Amino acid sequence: MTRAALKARVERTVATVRVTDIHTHLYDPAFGDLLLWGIDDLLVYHYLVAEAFRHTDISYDKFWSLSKTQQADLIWDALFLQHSPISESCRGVLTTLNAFGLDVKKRDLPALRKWFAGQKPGKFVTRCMDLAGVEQIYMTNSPFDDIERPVWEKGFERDERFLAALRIDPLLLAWNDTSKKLGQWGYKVSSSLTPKTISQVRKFLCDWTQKMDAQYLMVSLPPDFNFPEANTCNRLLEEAVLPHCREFNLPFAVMPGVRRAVNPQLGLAGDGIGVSNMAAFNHLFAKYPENRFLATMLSRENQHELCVAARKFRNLHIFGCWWFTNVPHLIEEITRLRLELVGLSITPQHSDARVLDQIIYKWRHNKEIIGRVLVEKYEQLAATGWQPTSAEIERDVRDLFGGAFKKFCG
């Protein structure tokens, strides 16, 4: 194989692999109002308030007060008129809405928002997800949502695209407020953590994996989370959390490094990011080999170590940049490092999408650059002698795009 035959076969193979969208913020369709979708959310990303919030006076709370139309139409006239949309958030939007062929160049919001408003919402799904290359998506599930929680409760028929993913911050972060959650849904539970508590912990658990056929529970963890620390954080999660994945056989995901409300005027835009302590996390995964972890770092100082934890720890499963880390010169720049040290059992990336139409982005943009990556390591492979053959680049694609971490699950 020549090296432009190479290449033209990597970013091929890449192109037109199936995706399974390990990590996001998406909602089954019968959720209805909770699966984002549409121009106005997608200008109303808190990552795009952030960055308007830059270039314009208005007040945190005048905001906030304004409807999401004129939110959107804010941000539309300060990142899209008013400057060039050149930040991977702006640029995401235009790569998304050119993808359903409409015309950018115009800059015609309210054509725009016409162009969505005659949609059908189950077919929308459809059409995203070809065109994002997407097969399954894994939600973010929390029992403490309640907006989400009386849809579970109430029952629906699944869309079974959507997988659901357990997300327990509340439980291991602010147990206090939580028993008393807990004891009004009829747990018995008390602030102080006796075998009784435990065991109704596990209890709740149990239930909410069983009644969302969760396939990992998660956490999100700020960057001063320690272990082994006596604390009721780690005495939940040792006694019940980790107890429970073991019983269910499900991996737990940590996602550390989340400084919640740095500004807390930009609500959920206002979260900023710190530098873990990765010797807490392998201290949990040498504790706790009979549990499998997988994680994401949100702090670029972390990824290093990560990647030497994995080396370590094969109970370990490193996935995904995000917030902070997905763009794309930190994207290419970990993805490079990850498979340099620990090679194909990874996966690169998933989507964190929060607006179903950014999985289209997302993954169009992540895929550029995982394949240019894939290319140069073919091609040093090629430079040794070892020529690898069409079949093997697909069956190492098909792993980086959810195959590694369907193996790791089991």
Contents of the next structure:
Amino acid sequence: MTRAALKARVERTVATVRVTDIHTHLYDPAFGDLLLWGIDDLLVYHYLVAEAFRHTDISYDKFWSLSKTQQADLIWDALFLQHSPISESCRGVLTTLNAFGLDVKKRDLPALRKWFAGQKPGKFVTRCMDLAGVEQIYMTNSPFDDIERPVWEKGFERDERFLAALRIDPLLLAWNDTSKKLGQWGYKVSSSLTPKTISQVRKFLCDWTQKMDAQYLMVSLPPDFNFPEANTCNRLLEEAVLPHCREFNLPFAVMPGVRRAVNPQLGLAGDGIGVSNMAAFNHLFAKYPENRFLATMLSRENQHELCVAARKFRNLHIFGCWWFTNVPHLIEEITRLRLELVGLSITPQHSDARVLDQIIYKWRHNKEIIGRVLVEKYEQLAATGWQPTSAEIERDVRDLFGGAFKKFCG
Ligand code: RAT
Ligand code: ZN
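What's the form predicted together with D-arabinaric acid (RAT) like, now that we've got the form predicted alone?
Let us now look at the entire complex, which starts with that chain.
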């Protein structure tokens, strides 16, 4: 292959690979209104809310009292009309609209609303997934969510494109409140972690894993998470969650580095970040070789040591450029770092989409960056005389966009 042919081959392979999106906040269409889509939801995405507040004097209370349409109007005006929409979250809206064939240069929000109002939800899911090149979507499923829980309890016909991941933050991080809830739901738990309580927590995990057919369990953790350390979180982790994962042969995803509600007035947009203590996670991965861990870390400062950890622990699979690292500059840096230090046994990206249409821009932008890094890597190989074949390129690309994750999950 000539250099130009190699580049074209890699770009084409990346552009056409069908993606498994391993972490989103999207829902199976059977969840109805929980599956967000359309221009107003795109505009009130909490990433944009945080940016819009920088340009307005409106009080937090006033903003939250507005309807979704009014909030979207305000954000559109602040971020798209009064300034050029160059942040990654703003640009994403335009990439998505453009992919739908909409004329963004008119800056005509009412016309955009009209177009979305004409879409049929069922077909729209397929259209977005096709435009994004996404074949499977992993949800984030919480039994602690009062809107979501009853849907699972009632039961519904699953859309096989949507897979479940059991999210357990309140179990590990707010045991006092959670123990009361479990009690109300019929589990015989006390606030102290007696053997009986632990076995009931395991029953709870077992019930929900089965109800959801969860493919992995997951938790986000504050930067000061420490392990080992004698505390409730670690006891629940070691005595209930990890044994449960071993019993059901499921990975456990850790997402360290989020400092929740740094500015509570911003709601979902009010969370912050901190550098995590990697030593804690090294201890965890070392102590439980029979458990498999997925990990993504929020702080840029942790990315290098996370790669080193992946070199030490084969029970660790690193994934995604999470939230504040999900910007082109850092995606490129982190992907390059991971490929150079770890190789192909990683999952460079997930979308974290909260609004269905976002998968289009998230994956178009991701593929552009990951493709660029891969072209460079294969060109470096070719320069040594090692010519990557088309089949090898395809194999590698499939691994990066979901294949390696699936192999890791078994
Ligand atoms: O990225 C986000 O949308 C955040 O609000 C979080 O939901 C984060 O991704 C998480 O899973 O905790
Ligand atoms: Zn998320």
